[in-house]
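Encoded as structure tokens, the following chain is the form predicted alone, with no partner shown.
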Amino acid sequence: MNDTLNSGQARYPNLLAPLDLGFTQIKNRVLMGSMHTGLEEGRDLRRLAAYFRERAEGDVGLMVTGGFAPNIVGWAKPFAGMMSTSGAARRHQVVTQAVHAAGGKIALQILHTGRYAFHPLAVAPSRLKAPISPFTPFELSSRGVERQIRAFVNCAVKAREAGYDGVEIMGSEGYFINQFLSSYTNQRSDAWGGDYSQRMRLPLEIVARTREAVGPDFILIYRLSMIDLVPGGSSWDEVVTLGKAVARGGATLINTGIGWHEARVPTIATSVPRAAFAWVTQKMRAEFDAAGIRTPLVASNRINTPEVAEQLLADGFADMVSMARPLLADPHFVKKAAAGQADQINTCIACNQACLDHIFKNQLTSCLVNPRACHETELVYRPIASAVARRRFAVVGAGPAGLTAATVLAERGHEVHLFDAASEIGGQLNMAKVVPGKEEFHEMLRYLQRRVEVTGVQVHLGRGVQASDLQGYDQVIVATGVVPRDPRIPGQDHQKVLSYIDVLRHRKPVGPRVAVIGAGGIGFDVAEFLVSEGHSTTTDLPAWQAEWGVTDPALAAGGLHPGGPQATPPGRQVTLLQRKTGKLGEGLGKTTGWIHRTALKMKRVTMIGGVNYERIGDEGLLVSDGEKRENLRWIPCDTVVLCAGQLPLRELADALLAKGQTVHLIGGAHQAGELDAKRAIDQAARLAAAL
């Protein structure tokens, strides 16, 4: 064990080094960034305690909770988490005690949402409605501003009373404090508005008064918006001025905030390059060094492997790294890295599907690649009681559902045989990984392959099985996936017609003008694949910055290029079509759908809804509009790609049931849907935990 531990220490010496804060020490350079989970709400916080305890056991250096409002007007939504009374402090002790018992440290984030609040009591510096909330806030009076400052201070005092090791003052992402800093959202003419020296009074008062109230031996993190990515955002000189003042005013750590929530630039989605914004933290560190300021800085956003984190620290970009969703994906990230088991880390793929998408739909957060996240008390992989309880399972299909079921069953102690007719594991993931912007699926496959090896699943690839081959097993899990739906379009046997499988898996030649039939997730993926010609800006930071119009905030306030986004020309002329009326890609992720639509628009993809597919011929695709089939016209194209949905592939299950075998259907074989890996993995994990 010492050898593997030493190998981890040798490989990640900066990441695993302690950070001395004077009055306390953080065991390593990993800060678990704040995430809303839904567990913060209500009076019973035992599930939240279990969630943080598991990450403390995984040796995270310092954790930050999801945001807790300092008062009612600061709520994110009605009855959201709030810390303002001694009663609330007592309820939180179950969280802090659980973390401390596991050897961890935890800070409470103080989040006042200001005009982002989703309730009619919202307040802000000026009466300006945010584009992401239906409510227009009340403009605070000068006395009202003072009340908000006192609420921040009180919240910090109650957090200390609850046993927290510190607080994080949320000063970024376009929330309340940020709204005072920008002249766009702060149009006041009193002592809290006007020039920047007055607009920044609010955060400085909050930091100074909080430090005075909690004393010198309490961690005070300030989340500083280093690049706003919105029109009217702060200039670099303003950001530096505030950063220095906050550091000198009592902050223990300064964390990096990137972009307001209303920004039209993706900041944490899977298509964003890894560590895409670490340069702005490095830029601030140079300013601090020149001024002799030693307050540690934390880099954030899309840092999801120990290698990326180690390199940032080694190169002096920051003193710590903030990883939020990576610790949803694997609570033992740090412990595995330290033990020389980085190959067993379940990497965050930044899909947003079970974390941010859930929160914005008022659902409990979880994680696509780790369905136990936020469900630690209910989804438990208990070892089998004895050898007598050991069963022999066959799992047919080595896609996400089959791999999850097989590895959880094997981890619990069962004998598991995994079959797939393909020559490699992964199923549909092997198509997803080739789509520009989805390179992280390679990590998902890497992790699943390693899980198969570690848990001892016996894998049989290149072997299609029949019902008669599976009679010797106690139970069979069928995860055979899906087959493309037949859209029954006249002429679809034309030589110019391909399926999405032909394009993504078999790489069949595609012409310069393409009609993509079906605007679900697969249709969007195929369109992105075709217009990008295999080049992905996700692995090319300068190209990604140009594509989204991101620049140095020292050159343009807010970090938005004056010339706007500069996308490279599309590789093909693509038309994306769907039968349904309404917005194309409506079923895409709530927090990422706009990114996919914007990316395709920048690549000049034509999007048409509400069409009937009349015929495919030499001229291209013949379509009409609506129920009356009006406006009959040809869409000229050299290739037609069918992405018209999927159907469950369950013939094997039917045959097994006919033979009286115990069968479980999971994943696409159970419900084809939109090839929902989140649902498939969760379903597989819960089944395997219960068998």
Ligand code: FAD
The other form holds:
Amino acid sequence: MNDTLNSGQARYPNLLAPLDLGFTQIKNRVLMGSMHTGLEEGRDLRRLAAYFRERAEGDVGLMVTGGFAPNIVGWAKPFAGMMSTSGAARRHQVVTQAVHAAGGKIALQILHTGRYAFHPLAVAPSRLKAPISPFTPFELSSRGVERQIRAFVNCAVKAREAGYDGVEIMGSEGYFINQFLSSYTNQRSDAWGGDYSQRMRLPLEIVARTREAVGPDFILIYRLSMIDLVPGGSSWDEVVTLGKAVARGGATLINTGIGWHEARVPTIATSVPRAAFAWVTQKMRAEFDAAGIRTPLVASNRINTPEVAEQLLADGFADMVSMARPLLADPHFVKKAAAGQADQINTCIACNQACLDHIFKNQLTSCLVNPRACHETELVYRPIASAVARRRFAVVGAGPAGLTAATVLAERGHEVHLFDAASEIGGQLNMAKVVPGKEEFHEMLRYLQRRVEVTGVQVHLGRGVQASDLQGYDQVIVATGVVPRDPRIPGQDHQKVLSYIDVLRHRKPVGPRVAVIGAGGIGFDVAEFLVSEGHSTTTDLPAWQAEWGVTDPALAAGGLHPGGPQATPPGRQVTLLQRKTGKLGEGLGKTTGWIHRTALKMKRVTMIGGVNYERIGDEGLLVSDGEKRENLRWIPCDTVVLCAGQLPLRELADALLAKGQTVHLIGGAHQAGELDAKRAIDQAARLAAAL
Ligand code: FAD
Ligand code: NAP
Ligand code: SF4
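Can I have the other form now, the form predicted in complex with the ligand, not the form predicted alone?
Starting with the chain above, the whole complex follows.
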């Protein structure tokens, strides 16, 4: 048998199997979950079309767009993308035609945000402000509710007019429909409130009337909140009752929604175990099977490799898998899996740094590991025109910046030599990967290693390079990274003082009481590493569920354990410090900072801001408060770990420049302030695309 087929089709038979919906067929079991990218806004949707076309070419079975509002009150924010007119339908044809030309299928998500809206026109079942929006919504009248239903139906009709293969009705994540389902947010006493049969009328009316309006041969996905993860969330009986009613009422597929946006449980961050919520979909599958309902169910959240997806399908957890961010990271995920090249998949590390964090900052989505995501038309890796254009590059430093530059240059056809003083590629990523909850960095390193092999980069490890070694190259790219900043604290030559490199890379012994100086990304990671003592709940689902207080919704409504989170006792007593006043970890990711802070608080890490570091001595760390250096006191500790930021390592670049050589500086070597892997990779990719 053909080797490729053997490793592709045979390894993922369930994932690659078509799904017959009767009136149409989906070519495999991969649904690209809805993601807002920022490309949805405005009148020109050509970039959105290019983004989806690339994923359709990658053989994604069925894609769902980011959310489009059915009307103005349903906007997520002012002037958000909306589908309510024939004009809008015409504008969207560029998207649907591009997808269909590439052999794909696409559904439009109908998103009414209700009280989550970031604008003053917000409407909701009751006049109750959401904790995550500054606007108090207007309470809808009964006629107002009718108008919303008609808007949903109209939106679906227009989507069909635009050429979409279906719609997804967003019924989860705490948005408008969800707000009607919970007595916590729906305190109405008319026909749309009261007991559950009345509260669930809204989604049932929307589904039934939409089905009637669009006809039987149009995909209608309903995103069902299977576990709300908020106080006052639905009971399992309620979720099952609704799921069955939606299926019988005309849904073609039921997708899984996990957690309201206001939930205080992480649901997609990198520290969440892979497929951590698939068991909820499995429970629903069992309920459906018992009731003879065959409507396919889609499992979701933290499914990021073909192995995990295949296992879920093989074990009958669901009939399809939803992957959203993994298809930002690699548009050719499915194609590579089918071709037996799963080891070349650029795996989503669930960092949120360039996708969700961007959206929350009103920036265009991208992807840390794939800067081309949502930039398909503008960041293009063109092969060199001819052998004459082929140049010989030296890239020094095999961190993310150097690896990206080297592989993009080699892919384009140049001769590339990559040097690193270390015995392995990856630079600082090798420290990130040992932090509990950051295991996905192993995948990034695996991918980069394969890219180096596939593109033919010539790698020279264990080679600390000097300027004199770099003769005979047309151009040199310096990606030598950073050195830790010296905080110059009196007494820092004490034997109890270590750097983050000593702790994470060299695994030097650390005492039971630790003071961590610096509360940036690295300070937080070091604190997590020290309190967890090597045990990561990311690879231990029951422990992770206990830590965040997640339980079976059949045991407690909303799936929140009545006893709350049960964190395991910390391995060490850690104090995390910074000189700035204010909240520690302010500079961490918009969508993940709260998770890091909560995790450390649960592990009883003491967080202190606004201090001066006076001295390190046998007693520990002597600190004082504020400009007046008041409240002088010792923080008793056996070890002090310095995480006081980083400075560029530019010795090589300076020496090369002094010799008159053309040098390109990227990553930490270019600028260490606010450096992260996202910036390092993006900068390297753009340089290598342009050279
Ligand atoms: P580096 O990764 O520092 O690589 C530089 C390389 O150059 C090194 O391998 C070094 O050996 C080599 N080198 C230096 N001089 C020479 C020479 N003369 N000859 C040969 N080789 C040389 N970023 C994120 O975006 N998200 C995170 O979650 C995240 N977590 C982190 C956690 C930890 C614990 C740490 C330490 C960092 C983390 N980072 C994270 C930051 C991220 O790793 C860095 O921003 C990124 O690695 C910088 O990339 P770089 O290629 O510029 O440099
Ligand atoms: P950082 O985020 O810049 O934090 C440096 C810390 O050191 C700050 O808390 C700073 O706070 C303190 N500091 C600065 N100068 C000091 C001095 N002279 N003496 C004592 N303390 C000093 O940098 P980092 O933690 O080293 O991380 C490096 C980069 O890696 C960051 O840019 C970060 O984005 C990235 N990273 C990201 C993640 C992630 O999860 N996204 C994780 C790890 C690292 P005060 O000045 O208030 O004391
Ligand atoms: Fe995944 Fe991070 Fe890329 Fe978002 S930015 S798609 S979370 S790798």
